[in-house]
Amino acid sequence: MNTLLRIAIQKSGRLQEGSLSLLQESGLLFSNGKDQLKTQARNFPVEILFLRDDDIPQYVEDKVADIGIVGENVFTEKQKQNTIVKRLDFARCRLSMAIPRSETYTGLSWFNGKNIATSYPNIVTAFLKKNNLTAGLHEISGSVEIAPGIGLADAICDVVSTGSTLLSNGLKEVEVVMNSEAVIIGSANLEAAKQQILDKLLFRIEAVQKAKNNKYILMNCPNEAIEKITSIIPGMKSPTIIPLGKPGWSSLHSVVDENDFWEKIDQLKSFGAQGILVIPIEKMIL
């Protein structure tokens, strides 16, 4: 029998969608209706377990499945034995304390003999005693933010990415207590066939997680520009400069980190580029 990595998976939720995204723009082949609970991918030595999220870190440190892709604040919450493999930079978020918008929030002694609603009271426990505090806890395993106004509590910790949900509930953020964002945890000692899979896998995530932050750029140039234009946009190793017909001109093609990209844009300009034009990557292979 062939050797699987399993991954597992959230089964419905704000994580699902990225998760899976991230593994076809990876080259998985697999099916992925509705209702069901694993699928093996056709081109790639893995199965994907479809799990409730808050299950995932017991799956993984049970070795039901190899790896698992959850929420930051899952895995902190959780405390199984697991590590984070690979950070994977979508599904950001924060866990946040937050109080009714009628009261005045006076700092985090606000928080001393008030009780606060959550579904991560590890999390709310570790934030309470670091900052010498203390409080009730009342464990909810959802709608949070209705806590305080049925009057079951004073305040929430709850996960916060707009703060729409908190602003229809007559809530506010007052003390981030974590940002999270989507992780792949792993056990220890996975074993040798696995691992190779696994590094295969991660070396296919990489690339794509590159393509996304950067953006392929071409432009046209004059040829005394073009020390100064390479200098702040080098490439990978360093830019293609293509003579043009034009005599004296260049067509210059390199990579621009997406984050710099509308600063280097203006001085790409202010050096003469003209024609500038900017092409998402799809993967990136250093």
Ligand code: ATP
Contents of the next structure:
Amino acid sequence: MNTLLRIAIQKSGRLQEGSLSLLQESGLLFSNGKDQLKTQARNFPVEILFLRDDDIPQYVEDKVADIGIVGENVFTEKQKQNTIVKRLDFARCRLSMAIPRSETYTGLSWFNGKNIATSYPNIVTAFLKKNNLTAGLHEISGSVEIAPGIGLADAICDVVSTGSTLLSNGLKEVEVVMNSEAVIIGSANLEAAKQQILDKLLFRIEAVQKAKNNKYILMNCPNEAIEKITSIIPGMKSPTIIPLGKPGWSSLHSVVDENDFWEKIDQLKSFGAQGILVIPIEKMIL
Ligand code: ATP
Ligand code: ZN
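Could the form predicted together with this ligand be shown next, to go alongside the form predicted alone?
So here's everything in the complex, that chain up top.
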């Protein structure tokens, strides 16, 4: 039988959509039925397992799955024999300490002697130790935010993205314990055939990530401006320059980084560029 790389992703929840899109944008074709527990890609040697995110680090350690996509928070909490293979830049959130809004927060020492409810006992224990704090831990697996309101704990440590859940439970965020994003985790020492498949997949993922961070840009510009424009948007090697029918003008094509996009546009206009078009890039291979 041909070797398959087994990838574990979350069956349903906040990581699911991003994980599926990542694999699909990398060109993998597979069916994704609602009750399906595993599926095989039709055009790439991978098998996809749909699991609870909390179980994924263990499956990877046990080599039931070769790699998995989880939040960095879960990777850190589980303390399994896994390594981060790639950061994925989605499902960004933070793990934070929150306390009732009515409390006056006096700094980290506030936590001394308090009880903290969390689904992340290892991370909280390490945080307390690092800050020389002594507090009780109450491990619960869900709906952590209601713990202070029902008298189960004085504070919580949980995942936050906008803070609206905290607010609606009368809590306020007082300390960020860690920042998190989705990551690919793997076990060390994959067999060579699987490593080869993984390298191929990572190459595709990188092409997708680079494309997301860049835009294809084309514009008309007076020939005198070409040099200045090239200095601010050099593109992948150098811009493509095509003469226009109108003498003294060219069409210039290049690639621009999403992050300083608006600043570059302003500069281009000041150099005399006109008719600027900006187009998304689907894949980008340097
Ligand atoms: P499961 O049923 O698989 O155990 P879950 O309830 O533990 O799911 P989710 O709420 O789906 O998990 O969150 C999965 C991961 O997504 C979290 O571990 C975290 O990394 C990330 N995450 C959680 N909440 C948010 C959020 N509000 N915004 C962005 N990412 C988030
Ligand atoms: Zn979970």
